[in-house]
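Shown next as structure tokens: one chain only, the form predicted on its own.
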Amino acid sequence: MIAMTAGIRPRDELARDAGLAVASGRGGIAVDDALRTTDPAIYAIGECASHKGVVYGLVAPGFRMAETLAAIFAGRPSRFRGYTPAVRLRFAGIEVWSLGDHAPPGTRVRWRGNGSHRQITLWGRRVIAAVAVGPWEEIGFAQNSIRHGYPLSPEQVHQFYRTGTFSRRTTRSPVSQWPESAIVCNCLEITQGALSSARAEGCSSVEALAARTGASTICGSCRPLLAELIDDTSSAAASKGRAGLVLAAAVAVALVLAIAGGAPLPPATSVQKIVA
């Protein structure tokens, strides 16, 4: 049996049945910048909501929506202006990054080498999107450039085309030397500045930083960066990651045995098409 899945589909059945407007095409409960539906007494956030035709399948924009709505309910002026995606995955020890919006046209500059693939999309001199497979020491720089619209010099573009790097440095700068605005935790958009402030206030372990700021509490991929920031490499998540992988493998084996010895599983209600 081969099972394949990609992306998300918003569950907007309740809204349709209630007569609320849903977005055409992909669907999703239509909301405005105040996250209000077509019924002014009803709001929607998260993966079921469609803001300006966009359904976000990520945790970070859901948190941003929640913060916006909390501010509105508290009587403070606030609007949701959209979200620039930043996704990091790690599978079998291989890092995969997708940053920014890849839909708009632009100039794409690619580099391949040493088992890695990197691509940036330029609009003029600004980086508007980037993808990477494999280690990339300057991913923080790329993300910061996309987030703040920093322009690249012609030398930096040429350097990237030739070597896959923006500078002649061969090693990544320590997290403690990153700009304060650089994002360390993508899920919650927690910056180096916020983490450094928490460390200065007495957070001397990864666990303390996580408890104070929330960093690494969603997917955990930034935990090694937190450990580096406090120079506590023994707290890195390698052992935790191995334990999680072993547990996942055990669960997978158990499921395979159960499926092999039992009745066929019915497809989920979200399955759109099955090809035998």
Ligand SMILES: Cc1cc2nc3c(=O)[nH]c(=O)nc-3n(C[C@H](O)[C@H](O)[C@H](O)COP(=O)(O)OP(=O)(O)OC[C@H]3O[C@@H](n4cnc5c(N)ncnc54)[C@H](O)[C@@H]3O)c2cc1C
Second form
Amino acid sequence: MIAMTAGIRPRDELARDAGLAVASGRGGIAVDDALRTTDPAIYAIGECASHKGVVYGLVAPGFRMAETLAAIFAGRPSRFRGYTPAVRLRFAGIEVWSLGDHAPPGTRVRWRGNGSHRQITLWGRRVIAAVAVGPWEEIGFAQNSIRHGYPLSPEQVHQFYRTGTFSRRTTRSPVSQWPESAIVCNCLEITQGALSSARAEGCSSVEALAARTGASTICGSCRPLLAELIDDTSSAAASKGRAGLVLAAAVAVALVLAIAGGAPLPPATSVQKIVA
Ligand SMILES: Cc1cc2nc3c(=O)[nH]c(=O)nc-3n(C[C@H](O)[C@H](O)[C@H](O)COP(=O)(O)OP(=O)(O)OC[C@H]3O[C@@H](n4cnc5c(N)ncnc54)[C@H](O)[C@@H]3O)c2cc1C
Ligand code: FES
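Next up, the form predicted together with this ligand, please; the one we just looked at was the form predicted on its own.
So here's everything in the complex, that chain up top.
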């Protein structure tokens, strides 16, 4: 296999010609936390912008910048504070992940086995970065740990070193049981909670979830997780409905038995009159 990494270079020539400051090196239109360029009347977002010297080559930070700028234009206080990189790609059927900032030294813990390579970087007990090639059921856990700064216990670190997993579970829990804050669509940072809400509001197919939330519309690798959520919640709803039907049937049978086994009901007086 030949891996070619070309990187990205912002198209900032228009800004250069207009006299706006651009970042040194790779370039990109220099913006502050309000996404304002060196001309206070001009803003820049997305891959052409360089925030604190960083040009993001991903969709999600562009959306965060767009949200920030929309809020500022609407008169609400908002700032872009940077973005913790999370890249998920699929090459020739192999999943490749890179999460967090790999620049700080930290302590690297690696595991290899079953056709997978996993590495976490620890700063104290916190995971600050992770990289993985091949399937990793707990990648969502790793991503949440990086994003929220959850510390790992010494047992979890040891477990990861020995087995490549943080817990003794060998299979991941279904998407429907993930915490609401867990990210399902990495590209757009769409959480389990947002997808579950859309599902509860009537989105009953992957396409409907995608149309409502945007999940699966960039790289598409989260599509199986969306399908799983639809299946899980459909079968849960079906079994909930089944439980109601079983209860109603049981009540009906009990009523029939009570009527059959009890004293005969006296006919209504109107009926007696007709019979007489
Ligand atoms: C092959 C490939 C795969 C990728 N896969 C992923 C992925 O899986 N997940 C992910 O998150 N990201 C991925 N990316 C990155 C993602 O596409 C970019 O981060 C995103 O498109 C940036 O959005 P943007 O709107 O800032 O810029 P762009 O999408 O590049 O849009 C900029 C637009 O401005 C136009 N333009 C430039 N100069 C001028 C000018 N002077 N006048 C008028 N128009 C101009 C350009 O033609 C272009 O249409 C991938 C990128 C590539 C190339
Ligand atoms: S993870 Fe890329 S579209 Fe959802």
